[in-house]
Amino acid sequence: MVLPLVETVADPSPAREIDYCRALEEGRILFFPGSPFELPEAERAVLLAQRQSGAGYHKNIAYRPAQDRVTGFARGTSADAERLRGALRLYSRRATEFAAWLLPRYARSWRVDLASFRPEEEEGRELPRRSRNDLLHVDAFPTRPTRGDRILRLFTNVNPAEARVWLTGGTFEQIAPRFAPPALVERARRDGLADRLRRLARWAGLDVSVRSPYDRFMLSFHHHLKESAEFQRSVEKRQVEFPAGSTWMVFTDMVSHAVLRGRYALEQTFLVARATLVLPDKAPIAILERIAQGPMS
């Protein structure tokens, strides 16, 4: 069953926080029909002239808060560079100022990740299958690990006319045991070559990610759920509009979903720790290792 979205007054009382994370949890979207926040119109016009480099592995244009970088967009002035800077630089804070005040029990030890831009229309883009956003999937970081902790998304349709189409599909809990290979989940709880070298190279004291026998299965099964025909034509589905100016916010390892049409969202991502939700056992970890018997962290 696709659960439905939550249209969400921004109220930060305790008992309606839990009620926010329970949503969000269980794989539901918390769903608002104007921007709780506000992004000035001279950052919204800069975003709205921005393309993006035709490199093929910048697949949007992306904002790393920690160093203020943004990279894989086409290059202008460098007095364009930083109006980007400047206009991805203040979404990213007020998109995270915002998200802590309304769920204080995850930022009080979330990790505060990427944010991106994505300025292409999604319709028709022409991109590798496993990069593909208009196929259902989970989502997983090929360089980035969670070991286990959540992957938790705000996004923002700052597109002046047009509504950003979503397609859901079942979440984390309904597809795993179904559509999930016994050998893509054994296969993940054996070290392979480059993980052991990454291990090496991380005991060696360089600055590398080590991916755990989660990271491993997530990532693998966010490629097989895109080169899956029947999980693509099977899922139970549900299309979802999310207007001019909404935002919205979801776990997306925990939610399936694609992207039919659109340009022009904004996007931050939290990873939220696990001591701090408030169903833990409806983690993707915790689903994972009830299938696996077994550890995966």
Second form
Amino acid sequence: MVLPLVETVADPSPAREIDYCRALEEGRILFFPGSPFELPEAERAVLLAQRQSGAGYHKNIAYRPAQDRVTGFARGTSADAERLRGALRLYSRRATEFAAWLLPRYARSWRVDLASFRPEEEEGRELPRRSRNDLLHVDAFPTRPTRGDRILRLFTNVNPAEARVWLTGGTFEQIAPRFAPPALVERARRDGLADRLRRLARWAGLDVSVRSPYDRFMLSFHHHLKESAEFQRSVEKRQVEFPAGSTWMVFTDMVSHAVLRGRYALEQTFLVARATLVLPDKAPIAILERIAQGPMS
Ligand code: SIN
Ligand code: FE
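For the form predicted together with succinic acid instead of the form predicted alone, what are the coordinates?
Below is the whole assembly, all chains and molecules, this chain first.
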């Protein structure tokens, strides 16, 4: 069963906050038809003028709020780079302020992760299979393990005319028991060579994060879902359209999704602490621990 979108207007009262958290943690998409925060015309124009460098190499343009740095864009003049940075900084701030105003419970201890800008047309994009976003998957970050914390993403379609079109399939709770091969779970519980090296590097004082069994599973499950023709074909799915100017929020580590069409989307990621969840039993790590019958953190 694919859960429906929850269309709503932003209301920051505490009673509504619990409803929003519950809807998100059940695997629904919170959808705001008119964007609940402003991105001024000048910044919008900068974004719509962007082209991306060597498409295929960098999938998206990324913005790191903590360092105020942009990566993955076509180098123009330094004035262009500065304008792009300014636009992404403003989006990242406004998106974060809005999400923190709506969901203070999460904001108290979340980590504000990267923002991204997706200027390329998604339809017909040629990317390596594991990077393709037109195949249904749940998100997992290769370089930023979460150890069971959650990936919450806020998207805004800044395209002036066209919708961004997604497919959504089942939630982690629905697809993991059916599509996760037991060998994948088993392998994730063993420390691989790469993980031992990471631990050693960390011990030597390098700034790398160590993956937990949960992170190893989520990364291999992400690859497995994109590579499984059987999953792509047989999972129940629904097409969702996000019109020009709309904003939506979703836990992408739990709701399987793919983008079919559209260009010019902005996105801000938050890593939500497991301890702040309203429905911790619905978190992918809890579901996985039930399947594995043992700890995965
Ligand atoms: C994704 O997270 O897989 C892509 C979503 C999008 O760019 O709309
Ligand atoms: Fe994704």
